[in-house]
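Next up: a single chain in structure tokens, the form predicted alone.
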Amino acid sequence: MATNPDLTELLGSVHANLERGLLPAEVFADPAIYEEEMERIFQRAWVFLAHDSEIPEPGDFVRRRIGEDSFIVARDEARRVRVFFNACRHRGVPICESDRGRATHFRCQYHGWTFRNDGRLVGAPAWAKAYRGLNREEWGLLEADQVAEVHGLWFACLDPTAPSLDEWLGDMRWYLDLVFGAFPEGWEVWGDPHRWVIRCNWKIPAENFGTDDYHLLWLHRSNEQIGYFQVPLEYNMEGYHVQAGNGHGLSFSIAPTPDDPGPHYWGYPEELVAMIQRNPRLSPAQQDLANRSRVAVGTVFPNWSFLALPLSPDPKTSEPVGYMTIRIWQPAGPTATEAWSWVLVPRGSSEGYRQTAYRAAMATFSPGGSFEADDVKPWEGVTATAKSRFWLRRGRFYNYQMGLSEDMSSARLVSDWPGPGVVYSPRYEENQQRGFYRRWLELMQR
């Protein structure tokens, strides 16, 4: 790949200024940056694609993307989950046009080449006359180089030399074991994923879900006034930010003690709390953290996020209920992101809980949700300013200096945290956001 002098200079500026808490705005809008991200990050990173419950039976499939490339996530007849590039090996025509379904075979609309759901080429029209000497074993569907799951969450990586998923997750695995391993029988997707386009760069929501809690105090103030929050927002900031390494990060709003008033166990109802308490796979430290957790939100680098918290479908008529949403921030160009959002419910939970949790998610974190509506406008503003000629000439840098030094904020390094990672409290700091871009820069310069 040819060297781009302007790109080299821009990455050099990130390198020179990031540790001072300054980030050039161009990284959120520059087309050259975006093209390199598609190659250097999304061709190398572990990317979330689907939940196990979306493809429970042989033949089930969903269509998803890695970067801008289309893939089929399919469970073959032997129940093995496979990730195929969505293209016929003959001329490269997509072989799947459906977002989800069940199929034993995929057939190309152009010339009819036909592939089993394990990727093998099994035939084509007039095979004996047209291709009888062709070795079918050499022309099966192309597969992702690595595929793995954790707690029913399926990830794929297109780099055969990349570390394993466990190595990629690093310390974040302990927290996924806590949040997604909380229920002995696991989770299932409730309803289809919602999809909508935001006029922002994909990195902005990814870092926001990582550890940006500062925006709660102002951006979501109206939601506090309506009655969505069970504890005041200023009190809610008395939590913890966790840098889990490799660009991953998460944030906990947490009760100071197990007997502190307010929601515990992410606000799940009593029947679900009992499931967590009986779960033998959680360590005592994880059980204590689950007990005290009001909210857990985080991002696995580069673009998969989760959020567990108690909210109400309508604060005037309904009590808050804990629910889980997961989402991917799908790149759709330098200044556009296609958001995908799922609602997960614990297996074995009641129909009443599922309906209430889904309604709460739709009212708050969905394309029409009150919190989502708050978030989208600023994200689009960050991206629009990153294209401004005046800003790039006069301002250029965005400020990520909160918590950079002890005199910059009230946040302090925590030494007695029960889990792994580098932890700060309270949540007035941006160390993890700098860590997100530090990992981004490492991959972009590799």
Given for the second form:
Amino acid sequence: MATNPDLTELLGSVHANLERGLLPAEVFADPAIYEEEMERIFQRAWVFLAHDSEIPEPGDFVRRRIGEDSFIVARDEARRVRVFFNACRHRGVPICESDRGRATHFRCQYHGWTFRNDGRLVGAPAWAKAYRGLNREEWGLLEADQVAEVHGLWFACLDPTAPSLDEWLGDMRWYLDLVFGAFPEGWEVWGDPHRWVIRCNWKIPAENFGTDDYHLLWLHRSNEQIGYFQVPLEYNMEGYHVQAGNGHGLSFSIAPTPDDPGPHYWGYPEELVAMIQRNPRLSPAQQDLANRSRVAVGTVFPNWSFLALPLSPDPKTSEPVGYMTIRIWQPAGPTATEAWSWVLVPRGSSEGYRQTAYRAAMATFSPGGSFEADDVKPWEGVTATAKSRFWLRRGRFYNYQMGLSEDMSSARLVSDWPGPGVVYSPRYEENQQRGFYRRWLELMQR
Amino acid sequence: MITYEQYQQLCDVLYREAELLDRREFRAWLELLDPELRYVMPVRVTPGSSDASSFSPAGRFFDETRSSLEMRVARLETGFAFAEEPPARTRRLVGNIRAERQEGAHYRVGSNLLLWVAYGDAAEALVLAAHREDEWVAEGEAWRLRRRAIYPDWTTLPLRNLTLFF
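Alright, leaving the form predicted alone aside, put up the form predicted in complex with the partner chain.
To see the whole picture, the full complex is given below, headed by that same chain.
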């Protein structure tokens, strides 16, 4: 429990109002909340860092962050993936400034302490004269307490007592098996990630990808007008919201029947659909959902999201094609987020598919993308209002009441959904967004 | 080698292009683009060694054709492209223009671009810097942009979005 009395009261207020569909604005801008998140969320959560294909060979590394701290994700000479805090053990100077690369060793610029890519301290200038008595074994790089992967997605956790990644993922594992496990040979990243800075709190994009489909009806109208949507927007809302436990959630736009004329298998082209159909690891229920899926979009708590859907690089001249993009919403202070975004392509997919899928992703979901360019601006607006004294005094709460009761919206609990979790349809409801903050509160108050 | 007159014409077309974009006369700007245009902006990274390229082999912020740029313009014209409602104010400074003639009427033109951008009533503005490598084709009196590669000087884009043309 927080020791700052104001913070304790604030969290109490979140607790008292969340189930009424009200979220106090302080959650998005208060510096004390943010500091507490760095401690209670990011020192404990499983955080996504990298895709396996970014570091395929021994010595490959990428530089990433957990909370605001810099970490090196490296594959050592024995091919083991390790996550090191990016600081020399001597005086704490960062030992890596590159975004990515290949190295057998990392050397500190200050005094030249040198570490192998398995973290071991191997030497320093004038070792015999300076450090003859130092035990190298005790002064290796600091490592994340737990590191694990699922479908090539590497996560790390800084809490040695935290549950395993599988346990943390809960019901979301079944959906990751569906969406990322669809291709038996897995995925590879295409290109280096896009990175850009949004003046918003990190939780806002996380909850947006975690089942805010309602914004499609208005915010993305320009895309409807230039011919981007294969399915009318209102019809598209006839999908499902899945609360997948532990704050994770995802949303499906889905065909009602396997012979619906709209897109199937997330719009992947035929040769990739054949790979999914031949995949013995998908259960019949997963095969059925894959078949009927037009869009799958979700967030793994706290700050990792994915989106698979069919869009075109240029609707006038080319057909929509299914693609997969994944994101990190990197906290960079209470009111700033550094977005990281990758495009994944199935291993074994053709060069032609990769080019088109990447162009489609870039044209739609990227900083210059026709959807995402519009998404980010209201996120900054939500955050700006959270700093307003007048708002805090008079309005204070953001409305999360859609689907709070059966009187409120058309959304209903679904009883015949083939997968795990708590499921609502149609997508006019915010149960999962409340669920994200329920989990957030649980960790913040623990 | 090119003549001084040809150099002057190329400088003029780059300045005119910058002016059209600053004035948001996007349809007139599209007229400068060759139907075969390829327009790319690679992602920049801080690589692991000083001799490695700092541009991503496959990562792009833009990989456009004239048709896809037209689509971006059409989106801005819907009135619902909220990223640009109200529109950004921009000022482009083009400099260090160097040109050489390739075969026929094709010219390779390198330039530096400083793009000043401000949104709404925000007091702060940003300057984005990039190097551009173009191929322009002379068609009688007219010039058409056939190829443009934009090499940005950022690795992390300091903007919330990228709805500008470079």
